[in-house]
Each structure stands twice: as C-alpha cells, then as structure tokens.
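Only one chain is given next, in structure tokens, and it is the form predicted on its own.
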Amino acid sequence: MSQEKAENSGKKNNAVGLNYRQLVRRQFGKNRMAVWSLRFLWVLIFVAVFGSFLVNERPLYCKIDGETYFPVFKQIAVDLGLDKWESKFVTNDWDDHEYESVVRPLVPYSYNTQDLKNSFVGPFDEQRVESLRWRHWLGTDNLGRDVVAGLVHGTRIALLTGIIAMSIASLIGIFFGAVAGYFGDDKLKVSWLRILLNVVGLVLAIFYGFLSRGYAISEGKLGWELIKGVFIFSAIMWVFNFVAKLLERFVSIKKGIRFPADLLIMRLIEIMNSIPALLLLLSVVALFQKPSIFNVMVIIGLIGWTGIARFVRAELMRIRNLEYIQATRALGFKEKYIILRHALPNALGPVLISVAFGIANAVLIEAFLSFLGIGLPADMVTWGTMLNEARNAFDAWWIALFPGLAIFVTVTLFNLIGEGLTDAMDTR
C-alpha cells in the first residue's frame, strides 16, 4: 500500500509543472487506441500525399534514347501548368517505350489504367501478366483497373474531402460561434449608419459575388469561381464598412443600437439543423450541371458548421467573464484584439474534437454520394464508386471488401481520435 501511494504521489508531482497543452498530450498518450489510431492516420496521410510515387503507370525514373526523365515529377509540373509533355509521351503509352533503364513504383498502375486482359480478376485468381511485378495483388474491376491503385486514389479523395470540408466548416463555425458567445445579445453595439450600409453592402455583395455569376458556378467551375465570388463579396463588404467608419467620424452618433447577435445566430443554427443534411446536400448538388469533387467538399463544409459554432459559443460564454478577459478589457484593448488574441485561442479545444468527428462524417457522406453516383465525375475513382461497381458483380467479392474495409477503418480512426481528445481535454 505504501508503495502504491508513493507511485501515485510521484505521478501527481510530475504533473504539477505541466501546462494545459502538456497535460492534454500526456492524458491523450494514456489512451492506447487513440494513439495507435493517430499513428495509423499518419500512414494514410503519407499514402494520400505520396500516392503518385507508390502507384503509377509512369516510371519514377527512366532513360530513353540517352536522355534521363522523371515522369512522375514531370506530371506534377504538368498538372500545375508549369511544363508540357513531349509529343512522343502523348501519342505512345508508357509500356510502348524502349527503356535503357527504368525504375517503377511499387504498383505499376494508375487508378485509371485499364488492363483489359485481366478484368474482374481476383487476388487469388490466375492472371495474364508477364511477371509478378505486374500482378494485381488485390484484383481488378470490370474495366481491368487495379484495386490497389483505386484504394490509394480513394484515400486521397476521402482525406481531401474531410479536411477541406471541415476547414470551411471551422472558419464559418468559429466566426459565428465567437460573435454569438462573446457579445451575446446586449454587448454588440452598432451605429444605425453602419447597419444601414452593411445591409446595402450585403445585398450588393451577394448579387455581384454569387447571383450574377450563377451560370459560371453552375457550370461546374466551382473551385475558381467560388474563390472569385468570395473575394468579390469580401471586397464589397470591406468597402462599405470602411465608408461607414469614415462617416462615423463626421456624423455625430451618440448611442449605438444593440445587435442581438446570439439570438440571430442561434436561430440560424436551428434553421440549419431543422433541414435534413442529406436532403439539403442532394438538393444543392443537383443544381450543378458539371459534377466536381470540389463541389461536394464545399457543400459539406457549408452545411457542417453548426456543431462547431455551438461549441465555440459555449466556450466563449464561459471565458468572456473570466478575470483575465475583464483585465484586458479594463486596459482599453479593442474587442477584436481581445477575441483573437486572448478569448478565441482558449476556446478552440472542443473544436478539435468536433473536427475529428466531422471529418469522419464527411468521409461517409462522400462515400455515400459517390456510391450513388451523385455529384462526382463519371471517371472519378473513389471508395464509394468501387463499392457501386460491386453491386453488379456479386462474385467479385474483393471489389466490395477492400473499399468497404477502407471506409470502416478511416471512419473508426477519426472516431477513436475524437474520443481520445474528448477524454484528454476533460478538465475533470
């Protein structure tokens, strides 16, 4: 008993000098499932980032007619618009070249490479290949596309969808949650002049940023067109607020109008939550004539911010009355500085938990939409599209097993990480 008491007192003494971040990291490390999930997640991220170097029909290195090429690196430059392929690489397949020396990736197939000699071939079936180097280790689909290459490409799509969607949701949720939680219904005072100009500016910003450019957005160029729309919207709102700030110096305004920020934002959250997310997602995706994976990412982010906003609001409602916030306000610092520098950084802990669960949900939504063939290009290979192909071929068990297992493992990883963060950030 005395030895156990000594060990417990030693652990307590070791935790005395640790700050909150160190305590969270220490507590998270005690959850072995969460730790191993995080480690395996890093493996998935590595596969997603360096997938082109792991599975590709293009060689990593090759020498043709005395010239040295690095096709994978060159393809990245071509995709970025920094380089162009020579005519002999455009007209001929990569297997048709005579190589003096060549180094290929681990899997010599891309996700869209078709091996028609080996369509619907299982992992343990006999395959018509030159050697084991060209074997399809997890089989192929009905078009002869390698399952391993499809899984790697699906990993990139799934993680990109989750990360980009939750990044958009986090920006929106943190903004609305911070305004609602910090100012409440009675602390945000705005002059009637600023309200009037913001209303006019909001109408013009929505019209010129999005409505007048609806055709370009609906044609599927949502990535670049949406960025331009957000830029136009932000520029118009900034101009009107700048004009309002100048006019407030010359117009005598004795008292500002109380703006019920918390009430309006909470009603907006209730409206968003009252609409089934899947129904809203399907309705918005149907508006775009040209399918794009980026459309799906943006839409998931635009409808997934409510949970983050509620977390941030709850934390800031607690933090805004603490002594250090009151002291900072008494020193005369502006509210914007207090929120960004002191209040918000201490309220982002629960956001990490919500983001972890949100990424898992986004991965599921993307897989569901691609399974139905909604919102994505027909030639896009994801885990969901691979599962969709399995519906028409019940004998091809490998097409259903491996993508389904990938979805299950990825969602489970993020859920376990979220549970680990929940326990680690519990102040009790």
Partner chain sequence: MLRYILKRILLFIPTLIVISFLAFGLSKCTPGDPGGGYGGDDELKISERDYRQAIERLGLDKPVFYFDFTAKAYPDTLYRIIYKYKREAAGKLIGQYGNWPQIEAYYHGIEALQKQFVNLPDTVGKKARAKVLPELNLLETDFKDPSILNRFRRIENALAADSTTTDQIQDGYLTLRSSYETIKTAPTRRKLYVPAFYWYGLDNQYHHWASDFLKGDFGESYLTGQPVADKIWSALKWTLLINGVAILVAYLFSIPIGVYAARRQGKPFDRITSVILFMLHSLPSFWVATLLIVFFTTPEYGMDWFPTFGLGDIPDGASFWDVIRIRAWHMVLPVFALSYGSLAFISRQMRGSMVDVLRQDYIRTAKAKGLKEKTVVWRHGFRNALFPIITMFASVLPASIAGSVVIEVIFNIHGMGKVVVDSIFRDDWPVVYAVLMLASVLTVIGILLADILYAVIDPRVRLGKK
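Would you mind generating the form predicted together with its partner chain now that we have the form predicted on its own?
No partner chains or extra molecules come along with it, only the chain itself.
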C-alpha cells in the first residue's frame, strides 16, 4: 500500500524506487537545523541515560584497605533492591574514605551533594577546592550544590517527563483520533441491542472496576490499584461486547442507529480545550498528599492528548477515502482489522510531528510546575526548581542563566525536530 503511495510521490521528487520512509528521511536530511537538533538530542539522551557515570559523588572505581569497589554500579544495584551498601559507605561521606586508588566521574558531585565550603560561588569566582578537578564549572547554589550536577539530573527528569507524558497522551489521542476520524458521524452503525448492553456493561464496569474497590484504591498503591481497576473495567466491557456479538446472531433486532463518534469525541476535545490546561494541572497536582514527579508526568499526559487526537483524526479522515481502504473494505475485512493494520500505520508518521511538539510542551510544563514548587517533593532538583532559586538570589546570575538555558535548548530542539518532520512529511 505504501509502496504505491511512495511511487506516486516518488515521481514528483525524481526519486523512483525509494519508499515513503526513505523519502521522508531524505527530505528531513535536507533541513540542516532539524538534523543538527536530532544529533544534539542524542547527546542529551546520552547524558540522561549515563548521567550517573558522568556526574556522581561516588567514585567509578576505588580501592579501600585492599578491597576493590565500583560504587556507581553498586548504587544502581542498590536502587534496584539487589544489593546493600557496606556499613562504612553508609556512615562515612564519600570524601572521608582513605582511598588507595580511585577513579572519579567527570564531575565528582551528585545533584544533592552539599559542598558547604563553596556555597554560592559563581563560575568565575575563586573557589575553595583542592584542584581544578574539583572545580564547580558552572557555580553552586546556596547549599553548595553543583549546578552541572543539577542540570544533568534535570535532563533526566525533563526527558523522562516528555517520554512518559507523551506515551500516555499518544495512547489516548491515537485511540480517540482514530475512532473519530475513521468512523466519522455516519460510518459506525450500532444495533440497539449492543448499545443497551454497552450501557449496562459500562455501569457495571465502573462499579466493579473502581467504585466497589474504593478501599483498595485509597489505601493500596494508587497506580497499581488503578491499573487493576482499568483491567477489570476492560474485561467487563469485553465480556458484554462478546455477549452482544453472540446475541446479534440469534436475536433479530438488527435495526440500529448511526453512532455519532466524531461529534462526541470532538465535543470532548472542545471541553478539554476550554479548560486552561495550566490551571487544571495546578489544581489537580496540588491535590496529592504525597507529591511525586510521576504524578506530574501522568497528569500532563492525561491532559495533553487533544492535539494528537485531532492530528490522527484529520489523517484518518483523509486515509479512509483512499482507494486501498475502500478495497480492503470491499474484500470484507473487519473494521477493527482495517483500522489497526491498514489505516493507522499510515497515519502514525505524522503523529510523530505532534509528539515532538508535545514533548517540548511537556518539558515546559514540568519546568513551570517545579518553578512554582507545586506537586514536587521539596528535595527534588529539576531545571525548574533551580531556576526558582534565582528569584531569591539576584546576585547569582549563573543560577538564573544555566537552568533556563537548558529548558530553552531542549524545548527548541524538539520544536525544530517537529518543524523538520512537518516539512519532510508535507503531503502538498
């Protein structure tokens, strides 16, 4: 299917023999800014993934009393619950050990290491450090926390926020967008029997999935219990639809209505767009008794799916009228199969565009929330919290400059990539 399309557009570009993906890649390659953004993004991802090996107060390798340790690796094992620290590492600071030999990471500070001898020193100020190796290259904050270390930790949080939030948003957005775009207002015919069973099923699914499990949800692990609830919900809905399918064969109430899927979903999107997203986010995030960065990520995703939904809807409205979809329909394939196997894969490329812009937005929102200090644990270090410290310290320009620069660069990268993708996939 995509072969045919590629050939069509291929002729225009004098590039016969390339498929759609190769074409897009070629177009994207022509946009120098976008290509460089993508390269720089790989650097950011590298920093985020291997941050603890580059920036850490723990040595990469050390030898104490004839015994060899790899504290950075050990930290990862401890975090995963596979290992435990020796008692001397718990009681003593990392600076206090008598090392026989030691290899430290590039920056020998963690984001929460407090170097109290050097609080509030700027990049160009004189610093009380043993050697250049220990210098705070971008300065420290009022607790003596290294700015570079904070920036690296912030990179992790920001990229993680972008990825988690946009994964959730994509799932919701693609589902709603596909249903609205493919079925429109008149393509989804539903029998009364199915509507009736679905209403009953919905009521029971909400009841058994969430209401009757109220105690477990409020007292157990919230995320886990909610996932269980969603599972029960889906199972009940599936059972009812299965029964409906069986009954439709025997009972002769085939008469039905055209289900206005598009109308309903567009209403929902309109409602979501009518609520100022930042205010909604603030008032939801503030409700959590135990603030956590993961709540913020999930809620950004739950609120930010409308852009993707509209994108997918527009794409599917175009695709559903293409000949190959008509052909598959004429061959008698099921609608579900057509959407999942034939229509959606061709709409997913353009979704990347809105995912790129969406990540930029999510990074910005996370920074906004942590800047205000709402919904995050007090000891969390992100770009936003670092920038917030600048408001209480007007003379420390480095705290105002670097975290903001990091936010700006990341947001710009994703925006440029989004622009590049838009140009590359332009169907005109």
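Residue numbers count along the first chain shown, from 1. No experiment lies behind these values; they were computed from the predicted model shown. Rigid core: the largest C-alpha set superposing within 1.5 Å between the two forms.
- In a rigid-core overlay of the protein, K245 has its C-alpha displaced by at least 2 Å between the two forms.
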